[in-house]
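The chain below stands alone and is given as structure tokens, in the form predicted on its own.
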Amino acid sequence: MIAELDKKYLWHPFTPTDLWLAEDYRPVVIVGGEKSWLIDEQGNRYLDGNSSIWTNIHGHCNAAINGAIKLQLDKIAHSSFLGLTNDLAPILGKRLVELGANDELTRCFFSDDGATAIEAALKITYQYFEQNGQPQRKKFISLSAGYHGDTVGAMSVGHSKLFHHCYKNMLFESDEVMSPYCYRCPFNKAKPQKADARTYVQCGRECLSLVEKKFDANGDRTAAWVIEPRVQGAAGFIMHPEGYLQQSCAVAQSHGAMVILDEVMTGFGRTGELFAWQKEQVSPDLVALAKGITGGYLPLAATLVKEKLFDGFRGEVSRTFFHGHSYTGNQLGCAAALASLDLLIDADGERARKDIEAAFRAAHERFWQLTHVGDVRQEGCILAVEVVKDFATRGAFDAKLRIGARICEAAQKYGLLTRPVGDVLLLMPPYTTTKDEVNLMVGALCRAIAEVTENL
């Protein structure tokens, strides 16, 4: 009855159409979620391999973020935060920027999700130089095949022909340079081995040069820097050759750019650090946060920003940075995300991330028995696995045949969900999953990605 009306009525985001109206396709149905496991209307549970999609850190049904909410909602539910405060905010913007362990980030903007981050992000950075004496800064330089969110002005910096060439006649004009992709660099020379392609590569690390040119040509008329530090997640979980992130953030500010870091996806314990740019020595102009700020209960984001651009925007009336959003601040997002942080920081979460990774790394010789596997990567708790046609030429699937696709959907029938960009298949889950949990998981993609590549 559910998927009949959900069928009938509603419209999903990232799902190709006809084939989810399909009259022999049956939508999973989720009612419930415990822990790692999600729980359909049949009863039936399975592990959520990619932590419903990338928010959900703490599992489901946590006790804790569960009784914070509860606690908040007997007081207040959500009041504007235009010319008022409110007795949360103030503290989770204290706490975020004391775990950015940054003396230079202190001030924090909130908004709705991570597009909304980066947009704020990109627009103070826009705004700050047109009225401190820069205007000509209006270039924003990012990486090819990026994602930052599906507002125009993300979008706008994403490059992101899959999800938004129909709309490239609305975004205003960003550069971009190749992505450091050691698995399909033009530049790498080696041959294909059974092992992350980071870890072979030979190059002459020509994706930096690419960089400093690319700053070079604009001169003095670059804004900023834009980069998911370390992984671009919906780019293809694409993991940066170690120093990447430093050396291009230093190209950056020497150009006199801001550095804008997505770390959407990236923080919050995902790769190794609370956030991933602490793993290399940057300090970042603005910080885009949001996914797992709550655990994956509500909407709510943070632009973390260092103090000389607040200090941009004092004066006249007219300095003022006219953004926002309705639920800003709103304090039921602010309870959960302060109880999130609290697990976060916890010894016993330290704990599970760090069991979560060695899992992984146990894992890679599972995935590297199978034909069409091209290259296994991981960063802390993030395990991607690019599947291919032609493991020597690392030739891929027609896209046509959707492939990615095809595994997750046969990963199912046992007991994993999660969903791949393109070929490439994700195992991201909750912090709350066991060594057990993580060798499920990766015996059921092993299994799907048999079961689909090798009848082919």
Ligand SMILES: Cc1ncc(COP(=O)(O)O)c(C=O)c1O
Contents of the next structure:
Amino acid sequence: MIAELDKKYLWHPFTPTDLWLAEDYRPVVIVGGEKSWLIDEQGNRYLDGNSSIWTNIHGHCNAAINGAIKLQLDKIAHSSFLGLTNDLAPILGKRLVELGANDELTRCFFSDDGATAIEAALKITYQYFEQNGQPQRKKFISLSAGYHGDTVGAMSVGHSKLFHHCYKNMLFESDEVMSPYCYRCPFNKAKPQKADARTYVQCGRECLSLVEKKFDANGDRTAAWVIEPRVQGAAGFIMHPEGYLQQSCAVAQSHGAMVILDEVMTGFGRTGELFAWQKEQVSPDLVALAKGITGGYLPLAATLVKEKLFDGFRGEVSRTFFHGHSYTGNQLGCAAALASLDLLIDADGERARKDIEAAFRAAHERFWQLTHVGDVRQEGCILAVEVVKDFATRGAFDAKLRIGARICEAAQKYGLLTRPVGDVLLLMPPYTTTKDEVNLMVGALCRAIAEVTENL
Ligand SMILES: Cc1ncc(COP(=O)(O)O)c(C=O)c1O
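Can you swap the form predicted on its own for the form predicted in complex with the ligand?
What follows is the entire complex, opening with the chain shown before.
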């Protein structure tokens, strides 16, 4: 009944219409959640393998976050942030700034989601240069196949061929640099091995030379280097080689450009540190945060910036940042975020992340037993498995076969819900996931990979 209503009235994001509407397609209807589990209308239970599209960090129906929202709801749900403040947002701003543990990121601009956090970062940077004596800095440089959200600005720095090509003429021009994707790098001379490609890559670090070249050519006209630190999620969980983040950011900053880090997916502990940039010596000028900020409960986002950027908007009224959203600083979102941050920095929370990381490491070998696994890569609590047609040549399956999607459909039967990016399969569960639950997820994914790829 609900599925029929859905098919009749709704339109889903990133969902091929005809596949969704096919008569024999029965979508899973989620009616409940409990820690790392999702429950459908028939009472079937599934492990939430991708944290409900990378958002949930402390599990579903978390007592502390539920309690904080309920408490806030009886006071007020929302009031405007234009010319007013509230009793939670400034506390959250302070906590986020302190969590960054970077004395230079001192201001927080709230918005609604990942795309708007990036959009704000781009516009702040652009306007900062425009009104502070460097109006020639109008260019943005970012990685190929990047993904920063679906608003026009976020798409413009995205360079995702599949997602963005149709909008090409509506986007502003931005410069693209090759992603440091060791497994598929054209400069990598190493033969495939059953190991994370970053550990056996043979190259001359050409990926960094390309960044240098781009900045040598355009550095003085560049406003910012925009990058998902260490892991490019929607590009296929491309994990960058050690040092790339630090060195590429150093190149950008040596040319006077800002560094905008998109921590929308990597933030709040996913990569093993609270933020991915803390794994390398980087001093970002702006950082976009969303998804896990509220524990995955409510749409709230933040752009953290250095004081010098904020100062660049002081003075005449005309220097104001004329940008904002109706739900900026929303109290329910702030209440959820504050409760979520408490859980995040708690010693138990840290231990839980370490346990997931270790359980994932122990699982690599199980994936390597499978003929069609080409790369297994891990960054903290993020595990990505790339399946290929031919291990020896790294040859991909024909995209029309939808191998990644079919594997995830098969995994549902074994109690796992996750979504692939092409033929890259992802496990990135809430931190409530136990070692036994990681093993269940890995088992379900291995069975599904074998079932789909070995019967072709
Ligand atoms: C790195 C990154 N940036 C930005 C976004 C956009 O976030 P949202 O979907 O909340 O707008 C995403 C979404 O997946 C993302 O992974």
